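In structure tokens, the next block holds one chain alone, the form predicted alone.
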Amino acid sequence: MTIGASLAAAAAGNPKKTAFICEGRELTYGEADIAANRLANALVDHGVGPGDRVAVIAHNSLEYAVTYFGIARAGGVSLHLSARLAPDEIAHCLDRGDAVAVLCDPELADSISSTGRRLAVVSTGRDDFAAFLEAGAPEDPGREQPPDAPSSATYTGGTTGFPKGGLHTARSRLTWAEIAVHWFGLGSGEVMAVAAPMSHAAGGFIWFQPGVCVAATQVLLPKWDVPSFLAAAERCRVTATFLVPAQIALLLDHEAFEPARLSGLRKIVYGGAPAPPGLIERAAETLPRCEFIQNYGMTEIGPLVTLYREDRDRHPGALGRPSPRIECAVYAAPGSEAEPGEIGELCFRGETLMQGYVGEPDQTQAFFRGSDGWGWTGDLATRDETGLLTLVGRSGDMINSGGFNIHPAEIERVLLEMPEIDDCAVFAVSDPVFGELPVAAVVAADPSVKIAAEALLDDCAGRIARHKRPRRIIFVNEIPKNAAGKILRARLQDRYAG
């Protein structure tokens, strides 16, 4: 099956069933199917050819849902960029992705046009998008690429200082969906709240795409906030949702939260970041009729490890058990698997893995580390005799804040462009809500000149996505480094843990 065919199958069996709800508007599966055809034909008429890359930069919406399937049916490859990205991050991704067109929220159109790339820019604003669709024929153009051709990419933190996109085939994406449907117990009777960004691997491909595959009804939330989530869940009788632990914490602690408002909710899948100790237990006590299922996945590998209550009760810190659809190993070193209980790097191999990072051959090579097909996650784990995995740390420097991966280089790149700064290092500090937050240690270019931390933080605004901005600036005399010049982030974390 292909991406476009997954929507067609849902529409064939459920043409009048509500597929997507967003801010009072609805689309049936039949309507969504025709809209995807119209978009595909309109894109073809605007020059999108087989294998061309089309970027999507928007918040969750009915238009986003149609866009994903329409690009696939036009034969294109969809690049899903966060609407939170700063202009230079967007420009970098469009350049590396060699995009020929962009579908974006109206407020982003001017900044995209100013990148200097010759792009067809289509607004996903309601009226603009409707007018664009009107020009397209309602029949499937029949141009979708084969299941093993490149299909879509989502973006995560990059070691070069810019986001990097994991490129997947349709076969990979639909295998993700099949695994999610099985592990999460999803069915056509679900009303699923899509509270994570559809541009994110979790929101778009571990949650939204599986929902279409089972022809569930999905409530699309443009932006996360607790009152909007509660109102939508109450009004639409939401039965299942995917949340990152930070969202669960914000939900439980909000003054508007009342368990009775979520009386229809039966399933919360959570992941994207480790849950703080005691959070899920507190949530399960507050919502006793709700099942909590932990998922471990990545932009590069998909939803591969799941933890149910039985294992969680016995092993609260466990990561879960891997899907039988994928090979999983814990390697002490390349070619040498760790013994049960021994710490090693978590690796996966199989059809759910990405083909590589878009326009980033060196980072692709670093992820695969050889020709044997194993993807190295950078996460350190142990595995017991029964196959249960436990995460113990990360081999890299990635910061996971509220389910978003942030590489320190992304922030350091911006800080080092400021004339007031001679050197800097970004590191993670723990946070009870977001798991981790980025903090920057900074060496002033001229120690005799007093610099306001607030001014540096203000300078970051507009140059880097909001969730990536350092939460605090600490002035230091020097950055701790080893003999090879590598930053000793652990030393900074220990020094400023409080």
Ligand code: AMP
Second form
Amino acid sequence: MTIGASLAAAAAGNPKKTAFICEGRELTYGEADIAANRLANALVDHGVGPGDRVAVIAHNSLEYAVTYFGIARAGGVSLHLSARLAPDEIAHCLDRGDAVAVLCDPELADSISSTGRRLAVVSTGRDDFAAFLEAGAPEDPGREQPPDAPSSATYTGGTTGFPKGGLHTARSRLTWAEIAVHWFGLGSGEVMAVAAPMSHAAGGFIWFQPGVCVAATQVLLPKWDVPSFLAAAERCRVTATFLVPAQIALLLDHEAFEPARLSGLRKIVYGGAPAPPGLIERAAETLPRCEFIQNYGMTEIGPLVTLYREDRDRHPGALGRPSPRIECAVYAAPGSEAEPGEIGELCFRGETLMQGYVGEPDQTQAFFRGSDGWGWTGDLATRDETGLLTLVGRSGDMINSGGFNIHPAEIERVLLEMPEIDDCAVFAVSDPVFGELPVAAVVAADPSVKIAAEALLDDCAGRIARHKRPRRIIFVNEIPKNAAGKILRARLQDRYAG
Ligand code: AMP
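Right, the form predicted alone is done; let's see the coordinates for the form predicted together with ligand AMP.
Let us now look at the entire complex, which starts with that chain.
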């Protein structure tokens, strides 16, 4: 199977079924199939050849859905860049990716055309895109690359440096889809809201692509905000969605939220960042007819680990169990697996791994480390005797204080249990004696109540080892996080290092 063929299969069985809905417009599977052919032919006419890289920089839309399959059918490799990137980040990714053409939101077209790169720039604005498709023939040009050739890249990082694109084959992406369909229990009767960006691995290949594989109807949300999500879910009777934990929190706390408005919703798959303690339990109480499934996924490796209610009830905070389609190990050191309960780095090996980062051989080597095919996630975890994984933190976030490794998550867990604290992040500051010391940035639950830092530090004293206690508490209004809800520790370090 290839990416283009996955849409053809859905269209063959369901030509008149609504495939995609976006802001009141719709495409059936049959229409999407023909539009993808037209785009493929138009791209070929514009000089896109086998294996050429074509970037997409757009918000979720019907046009975006067509590009997924059209670029593949033209024989191209799609580079999915976030529409939120800054101009120099876009320029960097287009350079590293060696893109020959860009399909982008109309407001980006001018700035991309003026970068001086030799690129065909096509606007995904409704009329421009329709005119571009008009010029392409409606038959499949039959140029799609074989399943084991590079097919698409999605980008990660952004917390430091420039985004990195994980390049995957069609076989890898469609294995992701197979895992997602099976684990999330997706079927053709589903109405799936795509509330994460389709440019991200999670929104695009862990949610949107599996939806096409089962010929579900998908509601594409161009931008995330709670009122639009609620309105779309109500109007289209959405049955399933993928949300990052931050979106779930925003939803529950929004003044427009009423559980009755989501009465058709049966499934929320969540992941992309750790869920704060208690959030999923609160959401499950508020939406009792909804199943909550956690997925741990990664741009480089796919949807790997899933947590269902049974394990969550017994082990709140657990990550879940790995897919049998992929090898999983927790390595204390290269070649040496951690004992049950011991902290190590999560590693995966198998057909869902990326081929490498686009144009970044050094970073690719750093990810694979050796020649034995294991990908090193940078995530620290423990595994119990039954195989259940629990995430402990990121290896890069580790604080080394006087020779002791301290994981920020160990301290954050204790702070978050204190009723006075709403949110927090622990980070390292350098110290001439200890090397590094842990410092906590804290958001008060009630900003009008003055909390004594000493009281919080005393509270920590009885609950975590002495060397792990934060040496200072800094009160902040907000913890800096990226769009997926991951803490931007480097920003806190820059600000408070002195
Ligand atoms: P990205 O490839 O940008 O989606 O980032 C992948 C990283 O997000 C992983 O390596 C984890 O650190 C984090 N992550 C993804 N899913 C989860 C999850 N369910 N729980 C905790 N962290 C997660």
